[in-house]
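Next comes just one chain, in structure tokens: the form predicted on its own.
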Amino acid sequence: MLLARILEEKLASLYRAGAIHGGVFLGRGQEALSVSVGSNLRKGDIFAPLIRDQAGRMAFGDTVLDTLRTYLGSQLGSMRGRDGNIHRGRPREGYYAMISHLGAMIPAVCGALMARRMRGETGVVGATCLGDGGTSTGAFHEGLNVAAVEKLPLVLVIANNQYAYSTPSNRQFACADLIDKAAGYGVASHRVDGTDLSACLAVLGVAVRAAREGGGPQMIVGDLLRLVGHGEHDDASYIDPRLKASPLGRDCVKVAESFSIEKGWATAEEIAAWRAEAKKEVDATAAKVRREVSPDPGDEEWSAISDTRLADNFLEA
């Protein structure tokens, strides 16, 4: 959590000084939701992250150098400098570059799991994100139902962060509860504390143990709030301040440090030297980045990355 926070801060940095383009989106107060699911996943499982998925990204096996790649447009990187920067994954290690946050990557995981099952494997999870707003899209039925039917070890993991964009929930969904969008398609639920690491890491842990031992489609809706704007574009002026001020607005990362070292996991100096460990590793690596070469669009061939010469070149150097 820590390192995803560190390196998002830069990447806000790096995007404000122009040298990022595209947008930068920060899961500052998703982090703890999201890098449960990363950390319950296992080699083997698909997991298809979203926008804010930084924390969950890294618990899976992303790194500080590919993101940075990715972002700044480097050759070198899995995207080869070709793709959005939140778009980036690797397919073949399960890790599924995102289509879009607004509930498409459900069928895509589910139409992954329904491919992994023909072939006869067994004992693997299919995991995705989402946010509140995108429970309200087509692909979030369509891909539900879906699952629901045919019994898919999917796990759904919805940041109830309170705003579809700027849009707040009661304009969003009559329904009293997003937990009950799980009900009317027989899928089963979890709630969650998505501003207490514990909490979501015990839940997760359960979810994803379901799906895997035959239990079907796990939804797990965490409630918290997004500590930032949409992007970095976004000031977040219509964020209520009553939220802000209540326990959904407490800082997920904040909630760890305080949790651990009152159990007497760690100390806060030791926090305090994670943190410099982490900015020496993500300002050491920035650096080195900036220095690779990016496409040159009058000398690329824009061939796809599935190409030969492409797919078998990567070096994580």
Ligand SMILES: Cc1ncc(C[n+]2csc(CCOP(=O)(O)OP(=O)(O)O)c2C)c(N)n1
Second form
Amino acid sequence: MLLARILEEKLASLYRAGAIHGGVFLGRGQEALSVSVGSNLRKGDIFAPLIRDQAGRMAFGDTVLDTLRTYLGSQLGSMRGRDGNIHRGRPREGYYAMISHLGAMIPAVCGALMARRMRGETGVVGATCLGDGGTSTGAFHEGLNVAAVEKLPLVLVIANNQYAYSTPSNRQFACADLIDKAAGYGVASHRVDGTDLSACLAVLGVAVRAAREGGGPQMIVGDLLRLVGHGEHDDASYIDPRLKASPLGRDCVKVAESFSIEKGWATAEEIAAWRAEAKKEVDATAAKVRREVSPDPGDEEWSAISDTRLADNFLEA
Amino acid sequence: MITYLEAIRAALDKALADDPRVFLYGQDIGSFGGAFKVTKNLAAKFPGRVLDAPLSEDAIVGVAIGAAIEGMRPVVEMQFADFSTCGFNQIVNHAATLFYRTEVPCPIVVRLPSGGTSGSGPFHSQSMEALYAHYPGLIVMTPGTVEDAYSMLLEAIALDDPVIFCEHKFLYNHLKAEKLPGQNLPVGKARLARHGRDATIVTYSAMVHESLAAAEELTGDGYEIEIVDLRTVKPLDTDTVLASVARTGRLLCVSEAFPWGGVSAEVVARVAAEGFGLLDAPPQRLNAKDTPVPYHPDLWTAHRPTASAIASATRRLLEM
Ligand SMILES: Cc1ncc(C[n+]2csc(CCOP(=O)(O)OP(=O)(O)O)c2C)c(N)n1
Ligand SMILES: [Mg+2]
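Next, give the form predicted together with the named molecule, keeping in mind that what was shown is the form predicted on its own.
Now the complete complex, all chains and molecules, led by this one.
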């Protein structure tokens, strides 16, 4: 969580320095919820993270190195320059690569879970994340419904961060509470204070276990506030200052740090040392990645088709 | 005798029997056997592998993609091609991009019961091959014979890439063959449906048969028309088209789809670019009209190319 925070701070500074092509979309303020998803999954599970899931991605096995390679367009990154930033993954390892279209990963995770079941695998969980805005898509509705009909071990985590880009919740949905949506599909639901790491870990633990043990799909709504712009280009001037001052506006990293100190799990000095160590790793990795090769258009395999029997037919475009 | 529809069922049956990774997913395809009965009896024969889906085209394709990532070979049935627009996002943005982005192939087949039948109207008649062919990463098949319906569907399932399989509803029960083929042409290869010397008609799917009837009619005037059945519109077998145009010097491209852009425009563009010198007359196109597909049989018959409309267009081409 701390490493994700520090890595994202680096991404922001690289963006400001003009070192990153395209957008940078950060998860500041959402690390506690996100990391709780990744850390409650295990090898063999499926995870389809979304925009603000750097922390969850790393808990599931993504690295500082591959993150930086993807953002900086290194040929050595998992996406080889063909896609960038948050649109990365290693589907063969159960770590799915999101498409931008919000909600679209839900049915894909459902299909993955159906495939695992057909092959006789048990005890698998598939988790995916979404924002409050994403709950308004048709894909959310269709996906959650399929999950319920098929009684799939799907864990859907909604980061209810009060805005979808600039759109506030009262222009996004009219149900009293986002969690009400789950009942309509026959899906179990959980709510959690998304700024509180220990609460998030506990609730995700319960939800993931319920899914794993045959309890069907689980929807979790974590309430929190996005502490950055929608992307680094956005000053987020539309965010209501009263929300910032409310408990929703707490910084989950600070909350977790104070809690750890209070419990005697770590001292302020130790936390400072972890930060310094994380920063060192991130800085060194960024320096290395910036020297790596970019994809070469001359060497690029300009084909979107995998079947080699057909490759010739497509060369004529 | 076996119909085009039965050939599709036979291919699904064989694929399910031969490959445990194959499963079918779509609306009403289970014990009911599908809106057209293509999957009749398959659910009973292959328990747990012919699954009724909710009325959710986006989720149906999304499910297929996730299952394909996990190593399965899902075959999706859209109830009608027209409803695939509700699954369009998953097809063109997810399935089509997956291999290019992640190096993980996406071996799904989306079956589209396509094309017009009398009385079906604007939302149960569309030909959507051009829309999907536009997207990199998709293969688009448009079988026009019983043999192709069978062997191409098996190929579609065997391919590692997402395939849009446009099966023509009009041909379902009209078209019959003696038996199923053993071997067939490779994927992406066009077929000479008729040999000729005076003009080439390039077409596919149900329009192959309208064009054959038109060519028959023109023999009365002493013309021999060559007909190229594209079989797959993507990849597009430009070589076979050019070879035919080299023999005849004249090209008419016929499709049942809307006229703006599309397969016929692509064929004409390629022939103009790569075979301009082969042409003795400007290449021509004949498509459906630029309106939604009308309901009334009289309007519908005038909306799409028929044998007599194709014969007239060919006569005009021959006189140019
Ligand atoms: C289907 C779709 N429509 C529009 C967009 C453009 N878009 C990207 S992020 C975003 C806002 C998302 O809000 P929310 O789901 O609440 O997630 P958050 O950004 O707050 O984490 C929009 C509209 C998109 N990616 N997908
Ligand atoms: Mg939001």
